[in-house]
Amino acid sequence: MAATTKLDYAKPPPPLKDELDIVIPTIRNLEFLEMWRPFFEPYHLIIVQDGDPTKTIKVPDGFDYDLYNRNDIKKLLGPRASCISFKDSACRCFGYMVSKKKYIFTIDDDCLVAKDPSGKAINALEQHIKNLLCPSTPFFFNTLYDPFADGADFVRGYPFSLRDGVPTAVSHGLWLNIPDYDAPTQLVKPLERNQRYVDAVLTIPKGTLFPMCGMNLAFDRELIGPAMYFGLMGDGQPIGRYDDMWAGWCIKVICDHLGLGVKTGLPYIWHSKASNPFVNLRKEYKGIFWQEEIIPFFQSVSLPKDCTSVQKCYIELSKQVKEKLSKVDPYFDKLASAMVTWIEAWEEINPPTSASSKLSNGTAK
């Protein structure tokens, strides 16, 4: 009788491997890390370092990572390094800028892993290319939400002739634990914690905005990249803490344009650490005045249909900003200039190749 052998069956190769990167903006060491190992460590990440250039973080062995810092930053803009932000998280997209590869998965280092109800350990990065990588249903909202999930489909009711779906753009996730509080609600709430646990993604429908969190994105780059600005923030500017905000709301009206999907819902975070509501206030109290009249703006954005890239639908949007939010107040003028800075600074490190130059992102609507 022929001996048996014990077969070796092989992991199958991480999704995406080589075609994501995971970008983590930073003021210190990266132990966080330690708890994503299983998940991240066949993946290259892109660590953004705000603050002092001369502190050296620490990263655990074993990750593949490049580090840039204030000093790398302007190095490789020179001047155009004015539309990266400052001593804000908001350095974040210079991660996004420098990437070569398709998609982006971002995650702040106070984010640590979650975990189901059943006590299984939530792997957010698997979840959010499954996001990304099945279509978008923006122009009819399916009650039974996202109907290319496991276990779903469109209902009764649904037109046939929109069941194809568009391409995913955006994968916004949640967290459990600490929420994504403004300011005065965490005041009134500073003992409230997400503990809901709800099993569902959905598309944001179509010309309908959303304040889009940056501690759990994930998005495809080659679709949505240059718009993905996360704005003036930190030193030197009069509001904080709306980078994510503003990058959201510029997202939704180019995606909506152009015809591409954005989801929100699962994966779930771990949310660890509650930022101090007072500091939050000094960063955003403009901010919760100036976006009564900035989200009105948004709502009414009209992009012309020679928008056919997003390059093109950004520098549009960033004349609409200078034209009609100067007059909210004279930051939004300098915003606009940094938002032409961005896709200047953005063509430059990623020259269209001849190929790519003559494709649109999407179609406009």
The other form holds:
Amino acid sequence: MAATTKLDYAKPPPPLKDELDIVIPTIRNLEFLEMWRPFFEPYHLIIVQDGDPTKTIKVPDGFDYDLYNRNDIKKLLGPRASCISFKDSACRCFGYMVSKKKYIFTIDDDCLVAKDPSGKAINALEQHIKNLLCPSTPFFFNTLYDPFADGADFVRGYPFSLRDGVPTAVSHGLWLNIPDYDAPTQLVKPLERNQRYVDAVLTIPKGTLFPMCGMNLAFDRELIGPAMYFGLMGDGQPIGRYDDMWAGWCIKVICDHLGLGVKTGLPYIWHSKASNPFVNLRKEYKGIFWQEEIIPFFQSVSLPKDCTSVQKCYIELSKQVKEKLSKVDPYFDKLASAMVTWIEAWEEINPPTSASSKLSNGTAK
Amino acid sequence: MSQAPIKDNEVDIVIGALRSDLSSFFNEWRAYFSRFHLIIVKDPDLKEELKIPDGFSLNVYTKNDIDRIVGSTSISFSGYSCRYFGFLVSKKKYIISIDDDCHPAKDNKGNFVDAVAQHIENLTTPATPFFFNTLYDPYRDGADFVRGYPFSLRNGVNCALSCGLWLNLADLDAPTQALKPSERNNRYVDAVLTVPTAALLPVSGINIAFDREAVGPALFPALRLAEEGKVRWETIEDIWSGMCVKVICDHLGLGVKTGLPYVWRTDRGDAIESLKKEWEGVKLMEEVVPFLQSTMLPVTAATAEDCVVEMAKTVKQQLGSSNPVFGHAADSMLEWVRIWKTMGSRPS
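Starting from the form predicted alone shown above, please give the structure in the form predicted in complex with its partner chain.
Let's see the whole complex now, leading with the same chain.
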């Protein structure tokens, strides 16, 4: 251990060092962590190993981590392990469930450190933390984007009574280089790269849905964790690449109901690998048709006033999915049941403490 | 998915002149303005002659013209409201309007921004109000709809309003600027985005463009503060009008975009002085926003004019009793539609 100097004592500790877990799904290696070391090393990692559990995942030295493979998932959840996807990065939500921290940051293993326009390396984790720790403003759109950012503020006409904002539950980051396009768009524009650095964070207004990408995402697990189920994807399932989308529609509806905020924009990461568009097309194919029914469903979801916790909202949502989407495909019947299994598993792994059982996550609107 | 480029003769640039010497303003904007026809409307309270350089195709309207053309009316075109007269008399499809204390801004690469061209691009590419695209405007070069964006919503809708932003002196209210006197906006956010349906926003009149054929009558000088002044900190008329336009656009299935282009706004006025007057506007917003968030327009209101009439009725009924300012605003909205219809029926 290096000798400490006066300067070391003066440096502030990494923000939320003991309150945040980094969840990474992987089937290959984790070499990408070397690039992130300056920003990630102080934090605990939860690695969810997908695919063949006999394979050894090499984690670079110096990181404090827990690794779970399929056998661990089965051991911990028993029959309820059926709700966790296999052979799909959707399995990452197992990491959210077993975490004991307040905040989660999840990142894909092909996402590298990006540079801002000045050439400086972007500490994506730090920006996500800033986003989560300052309020959102879902009830009125601020034309100067995040009013809490340095050098910005609420504009003329923004009601003062709405300037306190609401707690931020989710921070959705973006990607330079390979953009997160669906398969048809990838096929039409195989060379398109996202080179536009948009220097903004903004709150997605109440009542508006969005496509949530799980590549670069952070959230307050205490506020919204149980709703971050990434669905049934991959092995044995008719659909893939809709895990984060499904979670995104669920969390947005629940956040709107509970008066919580969802932000999007900074930070950027550098997305280095383009997945095979033909493979993607096969996975997404059904989703492209199904989403035409799914979106109107979520746009018209109404949660009753007595749904005052995330779990209650989620169970209610699962009932409505079963009732209204099963006719689209029997898959949704399975998914609705899996949503319930997920909540049961969540509550078993995270039994309510006497303190937390008194609090609800928010007030229903 | 771009539409045919619009012809120069489909655009009017309307400038409300609140100061008399517009030489440097027009010279700075010359490269971007000179292709188009301009309508200059002189603030009826301004005594001095306007100084405008040569080389522009323009019509200038003064108090006498306003009185002669509009006739007797309760609408006041004083101060920033003078520009609405320009919107009224224009015969073009698109209008772009910029405050006379704004200059062309520079982007992140140090190049001057053609605000006119950007507004035109915003208005002639679709808006996407029903689902949020995380890569912002999917029609810009190098961008597209992201994974998970429903295909049936990718055609978008017509964009009726383009709200630009401001570098240097941002459009903050007086209390905020007074609290942070040295705060200046230096952040150039390289994005255009559609404001989602049902989301309200404060529409600033400083740097704006719209489809006059689609929503013209919905931009009106209706909500005047008792002590409205000649700096933006002392007005609320554009905010009121803009929020009504958003409600109307949502109802008619039209889009509203915000973001680029930026203009550079000169330091002007004294926020602390304006504070004395601006509290009225700040207080009014507290009532206005909940009201507008819950306003429903009947299905039968199929045009912007119909919508304005319906809104005026609701404003009078629901807000008129709490503050006479709203009663006057409602009357002005109806009067505006009357004038608009009269102008429309005149031969061009």
